[in-house]
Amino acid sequence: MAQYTRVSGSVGLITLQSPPVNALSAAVRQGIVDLMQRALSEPEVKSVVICGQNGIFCGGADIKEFGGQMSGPPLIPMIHAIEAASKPVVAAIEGIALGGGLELALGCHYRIAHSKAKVGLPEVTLGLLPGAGGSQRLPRLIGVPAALDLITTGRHVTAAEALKFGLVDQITDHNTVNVAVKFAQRVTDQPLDARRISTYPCLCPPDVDVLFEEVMQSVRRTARGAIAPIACVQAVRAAATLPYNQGMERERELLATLFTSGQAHALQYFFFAQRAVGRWSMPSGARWDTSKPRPVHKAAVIGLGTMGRGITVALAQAGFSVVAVETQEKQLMEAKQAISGMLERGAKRRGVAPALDKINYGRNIQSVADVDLVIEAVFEDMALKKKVFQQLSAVCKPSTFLCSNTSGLDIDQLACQTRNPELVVGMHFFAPAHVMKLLEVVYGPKSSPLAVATAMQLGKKIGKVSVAVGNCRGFVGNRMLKPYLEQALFLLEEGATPEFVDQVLEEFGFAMGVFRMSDLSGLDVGWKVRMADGLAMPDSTTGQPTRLRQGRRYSPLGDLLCEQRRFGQKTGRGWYQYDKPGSQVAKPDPWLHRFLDEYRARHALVAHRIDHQEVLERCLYSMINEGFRILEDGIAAGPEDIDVIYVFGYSWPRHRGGPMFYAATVGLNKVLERLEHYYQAHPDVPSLQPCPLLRKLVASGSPPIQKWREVIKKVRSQL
């Protein structure tokens, strides 16, 4: 809907009012159309201003229409209304002018943003491009190149970024309406025809082919598959080299491509997910809506480390008071330089003072006493983590919530170690920690709901997109890696090389494969980890290393490595070869490839040829089958959580949706059937053999993604 209201004595002010964004329903199209022709007929309004209530302008589209039947007024003709209107119209931008928000105010004659305003065409997140002129007429405001670099990438910019872009008139710290109301006022009189982007030629830079070859070029690599970041450029080139018309034309086809596509359903699937995990619950039925967090004023990080430091730097970027400990000096002493220099690079980067301030040092943990709340980033180890969570109990307040940044130990372990282990959660964050969005929140069977949402609502308060979900081994992510990795791995021994099942994963959309990730990470990481279960060890009658571990397939090529000291690009040798020490330029090993032989000829392996069918089949599908497991478990609570958790945290492609939305899309029959055959030929490897709620879900007509939760509450009641 729409408000109408003359103020001034001659300015029609609308107002969209659609909370909680003032989206472009039917309804506030119908609005607008039919209030504009109200203003332009009345003869005591002279001009127009468009804002939007509750301090937003407008959030775009409703993406709840997408998937139905369109009503209401078209969009386009409405925005090239508006640009024909014989008075001037001006857009008042406060909070967001996002989508078609944004192609809504280039319709506009002038536009009066609030300082603390952002804008943004981010369409391409979506699968889409800006089908309502955006593509046409940004470049024609703000010229090819920046354009270009808003639509392809979806950005929010500033509003001084926008002023500076040109893509506003006038920034104000102000009133934004009672500014935009005067500047209307003081622009009655003045012509229109010079306002009106559409008309405006498009000014290219001389080596425009170059340029467009360029960044065709560019988008190719980064978007990794995705198919509307190219029809983005597409789009703008059209702009560029078409009368307004005809770009507008090309504008339109390239939408309904993009419009029926997978890749726009899953994107807009994740779109959907990424709220549904906000609105998290637990297996008692305490969920967010009933949960209350209680205020973190003052926050603790013990261990300055890798994740310690960037937990740290995460914490006091968003405000909270921070009390870093770190027990040896010298680790004090580089934990401090490397967390002032993230500081004051981000703070560079988003043109804001480093929040220096923030931050107290210490080396005992009694300088924790008074805080709210403690994240305990110290090495995974069991022992170290349960005689820190023993002394935080021994020094905190009986109020303070206990968190670990734990990759996938038993947090009831630790909660067992303290005087009040119901607020004893897991903050598994990922690195590097300042950076990455996924936050999985892990509670334990002794943990409150209250905690739950305390440390879920930290999560989003410094920008993280949390995840609750259940204590198991390696939680969500790590439990389901692990048969992607040992896949991999299998895939070697049976003739394939590092180089090849990386470049089938990479093709897919992953931005590194599993053989450049594990090089990235260090080899010695997981080493230590299966040294500690016991696994990397030789056979102890033999002496060589042994391919069947607690009855099950084992591939101990990776220890064998790390035997070697071939940790990855640390030491310049891993799955690859690097120039250097510390290179990343990975380059395939020919002495690899002779010790895969040698290893081959040794266990009496027959290398067989491996397609990409094999190598994606094998790999995805065992994880997926792994969260459905998770699924059943009740580790996760729907799929949307799996998909989120594995975009965020584990370069999952976006435009694929997750991997469970990947396994509806592929068939849930399909993923069955290959899990089956797999399994046949490979009966030691229990992660391949088909998951009961997978089946459930094929006997039950493989419902929906939407629908999959009936399926899973049916299967927990019966476990």
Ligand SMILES: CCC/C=C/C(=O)SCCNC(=O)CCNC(=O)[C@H](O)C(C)(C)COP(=O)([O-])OP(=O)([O-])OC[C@H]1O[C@@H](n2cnc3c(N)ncnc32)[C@H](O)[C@@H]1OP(=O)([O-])[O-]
Second form
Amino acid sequence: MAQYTRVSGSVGLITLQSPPVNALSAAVRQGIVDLMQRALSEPEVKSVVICGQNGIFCGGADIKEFGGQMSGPPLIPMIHAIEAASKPVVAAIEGIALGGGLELALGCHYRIAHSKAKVGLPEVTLGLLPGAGGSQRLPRLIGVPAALDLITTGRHVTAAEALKFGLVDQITDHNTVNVAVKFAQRVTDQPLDARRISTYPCLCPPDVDVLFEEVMQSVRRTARGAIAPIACVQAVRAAATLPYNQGMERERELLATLFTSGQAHALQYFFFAQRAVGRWSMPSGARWDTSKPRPVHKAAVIGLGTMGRGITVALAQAGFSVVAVETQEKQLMEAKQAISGMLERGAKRRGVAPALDKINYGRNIQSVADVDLVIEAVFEDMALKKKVFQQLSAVCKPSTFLCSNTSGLDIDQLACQTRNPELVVGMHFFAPAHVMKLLEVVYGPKSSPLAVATAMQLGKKIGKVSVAVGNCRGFVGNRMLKPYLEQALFLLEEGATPEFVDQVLEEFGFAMGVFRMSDLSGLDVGWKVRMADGLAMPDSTTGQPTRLRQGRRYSPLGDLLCEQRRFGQKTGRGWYQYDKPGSQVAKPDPWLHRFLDEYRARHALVAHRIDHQEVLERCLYSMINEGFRILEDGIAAGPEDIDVIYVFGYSWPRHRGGPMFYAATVGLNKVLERLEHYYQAHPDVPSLQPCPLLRKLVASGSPPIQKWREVIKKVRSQL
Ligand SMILES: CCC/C=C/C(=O)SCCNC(=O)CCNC(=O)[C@H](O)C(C)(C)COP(=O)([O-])OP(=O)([O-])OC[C@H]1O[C@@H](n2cnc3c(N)ncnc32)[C@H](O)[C@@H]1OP(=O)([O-])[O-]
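Coords for the form predicted in complex with the ligand, given the form predicted alone:
Next comes the full complex, this chain leading.
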């Protein structure tokens, strides 16, 4: 919808009205078309201003409409009609002008923005391109290189940057609509021909072919198989090389291909999934909208290793007062230096002052007595963490929330060490903690909705995408990673190489294959956990590494590497070899190939030819199967939670929507059938046994992913 008012006698003001972001729904488009006609037909009206209600210009096309039958006036002719208008049209941009919203503004003859406004063409993040003329008008207005940057990254730019590009004509700190109205009155008699961007020539640098070649290469490298960024480059190239009308035709063709691609569907699903995780719920029935968080003003971090340092930086950068505690003097000094460096570099990038004064360092746990919330980030050792929680419970105010940055230990056991177990939750950050977007907020059986709501809100304030999950070994992310890693090792035993497995996974779209990722994280981390679990040791009777544990297949390959002190990048050797310890360039290692051959010979394993399909199916479907178990157990409330965790925490390619969305795309019956096939071939691998929930979903006719929660509810109510 849109509203029309006449202001200052001669200006027609069209206000977009479609909360929350004034998206261009069919009703809004119809409103704009009708009200533009009205403004143009009223003789008293000499100019027009378009704005949005509630301080938001426009969030772009209504993404909810993409899935269904499009109705209402189409965007392109609507924007053309504005550009062709005989009276000046001024866009008054407050808040945001994104996607179709900016394309609408580009159709106007002038753009006035508030200094706090942000603009951008983020269609690429939804698997699309700026297909309402944006890919053709933007390069004509701000030049090819800047347009390529904005369109291929989808980044939002500040009003100041937009002014520098020439994307807006003026910025103001005052009431933008009033300024735009005055501006509109001033330009009433100005000729409009020079203001219609579609008539501009597209100014190209002399070496335009080289520029496009370079940009295309760089986009292909970073796209990890996503097609929209490539189509964006092609569309801008059309603007640079073709007359406007032909460029528009090319834009239309490219958009049509993207629209029908599975990738756009996946990315649009993911857009809503990111928002859905904020509406968390617990099996007890507690929910985001009925559980109020308590404000946190002062927080503490205990343990300043890699994780503790990152968490401290994230908190300080978001404006929290932080007490940072490290009991070892030498470690404390090193941490202080490292944290200050991180804060200074971050502040320089963002053009702000570093938040050094937000942090008070100390060696004594007593110094956290008055904080509202503590995040414990000591070494991943249950006995040590228990001790810290006992101390915290004795030292802190009774109302202090006690959180553990564990990556998989039992939150309940920690809660039991405290006076107020209902105030204990897990806050599982991902390294580097000041950079990675994901936060798993883990509730145990005793955690109160208040504690979950407070941790979720804190996560939001420090810029994380927070997902509330239940308490189990590894929570959601690391629990699903286990069968994935396990299959990768089994594939090596059966004849694959780390290079081949990684290549297949990287072609699928992971930033790193499983072995390169393990080398980066350090192989010793998992080894210590397996030793604590009694897995990484030789068979007690033969003294030999065993391939069977508690009746299940087990691969000791990772343990054998660690026994050779091959811990990955940090030691210069792991699944790959590196030029020197700490180097990141992984090279195939002939030693490892010989080691695998000898290992297979020792265990009488006959290597067979493993193809792409087998690598993908075994690694991904076993992980997805665990995802169904997690849903069945109520550890994650819905498939969106799992998908968001995997995209933000484990580099799952976003254009494939996340593992559960991917399963729906492949077809649940196919996933089930392949799991059955592999389980039959490997009956000693329980993670390949199809989960009952997966069977139930297939038996219910494989409903769309948005309907899974209903089936899950039914399955869980029968348990
Ligand atoms: C045809 C080809 C040409 C054109 C293509 C396009 O324009 S493509 C589009 C290009 N545009 C974009 O890509 C912009 C996408 N939007 C954003 O980036 C952000 O939402 C924001 C920066 C606008 C506001 O951030 P924030 O943190 O303040 O708030 P928030 O993120 O929590 O959202 C609040 C609510 O608004 C909802 N909603 C938002 N936008 C849309 C929409 N366009 N549509 C529908 N709904 C939308 C959102 O789902 C949520 O609903 P919920 O969960 O409450 O029911």
